[in-house]
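A single chain comes next, written as structure tokens; it is the form predicted on its own.
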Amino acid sequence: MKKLKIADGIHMLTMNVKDILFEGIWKIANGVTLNSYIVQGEKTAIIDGVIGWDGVPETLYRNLEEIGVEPQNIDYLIVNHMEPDHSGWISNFRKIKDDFKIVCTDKAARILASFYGEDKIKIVKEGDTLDLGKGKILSFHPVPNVHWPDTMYTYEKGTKTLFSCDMFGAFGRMGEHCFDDELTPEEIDFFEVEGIRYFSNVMATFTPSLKKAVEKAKTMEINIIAPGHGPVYRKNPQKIIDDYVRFSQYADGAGKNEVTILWGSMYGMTAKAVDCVEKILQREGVKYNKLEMPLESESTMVASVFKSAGIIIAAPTYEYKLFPPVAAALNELGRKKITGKAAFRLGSFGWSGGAEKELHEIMERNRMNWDFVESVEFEGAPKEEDLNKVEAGVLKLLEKMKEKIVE
């Protein structure tokens, strides 16, 4: 765990965590920080207070002690999320310190009820204030379904600090290079494809959500973007509200100037015209992310989707209907409400077809509303013909995602 002042009377505790599944379900192979903010004035309240990951809760009270903070002079913790990456420790402390007062939403202190049996608790409604004393002024501001609907902003308003949770957040370990001004070319790379990985894994269900409180940041004054995960941005606080802006475009269809292939085949006829996708698409110089189901992980296609403006789908018939895993894949995306990506599919049948009505079925169920060039099917393996239609398809979609490009 590093201790870090981002501004006076404001540290960071941030710890690395790895080999985890996030919320029990997404693989993140680069694993996450979690993040929490200690504001000091006369009193002393700690943000977003992260659990012992590495089995120790006393290893977050001795950090506190090293930035001059007993852990038995606390005074209010601020929950803005009620998830146990940001509330899990509270139990333990109880055990150290009774007299605390919980400061959250009303629909957070229903859940700290449930998980925890917590009672003593300041429910806070939007521009409500806490003053700690010494300059130091806390206002809080309730982003319901981000991404759970008890969330809020705590904004301190002497250093104009957001402590912004979930949002503005990313995947991603951080090394040494925990604030956006620090950041090397590299490591700005790396936080923008993590950034959307995160977005997409955790976020997109919520996106109308996330647009509201998008704007809800941008009434604010603000300095500093202090998430529950990822880097702090001290430097330019505005662009990873633009990226926010950016990522919410993309899960309504926008997207990068590249294309994901989402993939399957049984028996290698329906790879033979990814083969040539592949070639089409190298010949026209456009990027693609190509992707085999089910040997990738559900986090990197979703993630992969989510950021590509044009989408095809190869997957042949089985058993009247689409190749499961790819079928899969589609519903994962439609519960992620990934809307309006311009797409083609085609694949491959044997005695009967039955995939592209069950592909229709999917998208209408999940009202995904994607924009799909006609679908190339065949028999067995692809003729040439068949391969010249899948060609022409492959260049219509290229066309039509031209309008959807955000970089």
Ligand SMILES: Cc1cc2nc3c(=O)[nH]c(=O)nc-3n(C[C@H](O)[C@H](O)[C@H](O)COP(=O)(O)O)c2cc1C
The other form holds:
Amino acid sequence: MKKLKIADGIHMLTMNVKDILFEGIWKIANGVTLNSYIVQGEKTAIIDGVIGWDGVPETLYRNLEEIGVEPQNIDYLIVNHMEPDHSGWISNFRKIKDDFKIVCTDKAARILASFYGEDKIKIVKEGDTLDLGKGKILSFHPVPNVHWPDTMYTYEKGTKTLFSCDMFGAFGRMGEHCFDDELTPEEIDFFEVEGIRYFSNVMATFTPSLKKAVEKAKTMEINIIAPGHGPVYRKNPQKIIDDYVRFSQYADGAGKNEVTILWGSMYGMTAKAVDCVEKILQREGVKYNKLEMPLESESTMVASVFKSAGIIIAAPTYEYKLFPPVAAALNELGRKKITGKAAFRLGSFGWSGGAEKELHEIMERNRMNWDFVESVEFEGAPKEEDLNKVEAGVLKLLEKMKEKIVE
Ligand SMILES: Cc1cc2nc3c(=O)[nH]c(=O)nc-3n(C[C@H](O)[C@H](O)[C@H](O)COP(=O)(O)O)c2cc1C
Ligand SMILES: [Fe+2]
Ligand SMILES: [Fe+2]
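Rather than the form predicted on its own that you just supplied, could I have the structure of the form predicted in complex with this ligand?
What follows is the entire complex, opening with the chain shown before.
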């Protein structure tokens, strides 16, 4: 756990977490940070305390003491969002100090009661304030369904700091550099990738609510954005706001000038056509990501499709339906509400087909509204005429993609 001063009377505690499945699902290759903030006036508040998955609150207490905060002197625990990555230490904290007050939305209060039996709660609504003394005044601004229904922003007026919790967050461990102005160009690229991974894996389902949260942030005067995961933005908080606007567009079908080939093949027939697709994309100078299912992690698959303006689905028929690992991937993308992508499917069949029918069922069931170029199916190995059709399909897709590119 690391300690950093954000402004006079405001500190950040941050810890790197790795080798976990985030939400029990996502294999986050580069880990994640959990950030907690301490605001000191005459009274002391801690915003989104963290102990993470190590289950050792003593690490938190020791770090608090090192910045001059006795855990026993914490008056308020601000719970911006009840998810246990931010609140998992509450019951332990009650054991060492019984009279701190939790500040949260009404929805968080209900969840806190059900998870931890908490009842010493001050419920806040839009615009309510908490004066900590010494010029530190916190105000609270619900942003429902930014991940969970209970979420709110906390804003510190004196320093114009927005404590945004899951909003404006990113995956990826932080090394020495935790502020935007310290990041090297490589670290900026790293957090672009990890920001997309985070948004697509965890937040994309809630895109309409995230758009509202962006609008709310735009109405605030902000000098610093201090999220619950990832770097703190003090030089240019507008950057992460703009990034989130762009990521919301990716969820609605826009993307970078890249193609993701989502493919699988049992005996190499569909794979032959994928080879042909690759040659065309190379010839056309288009960047592409080739993801073989089921070998790729769900996390990388969702992030790659999410950020690409064009998707090529290459999968055969299996037991009257679409090759299951690719069908499962598409269902996952549907659950994440990744809609409106420009797409093209190709694949082999041996008997009477069926993959194409299931593809459309998946699209309809999840209301994905992907914009498809006409599919190319072939019996057994692809023949020259099939590969010609594949080439025509890829070129049509590249044309369709053009209007979707946002970088
Ligand atoms: C387990 C299994 C199930 C299959 N199910 C079907 C099917 O339901 N309908 C069909 O037309 N072909 C079916 N086939 C045939 C494949 O679609 C065909 O072999 C195709 O060329 C496989 O392409 P691939 O080598 O890219 O996997 C099946 C093949 C296997 C091995
Ligand atoms: Fe969350
Ligand atoms: Fe979180």
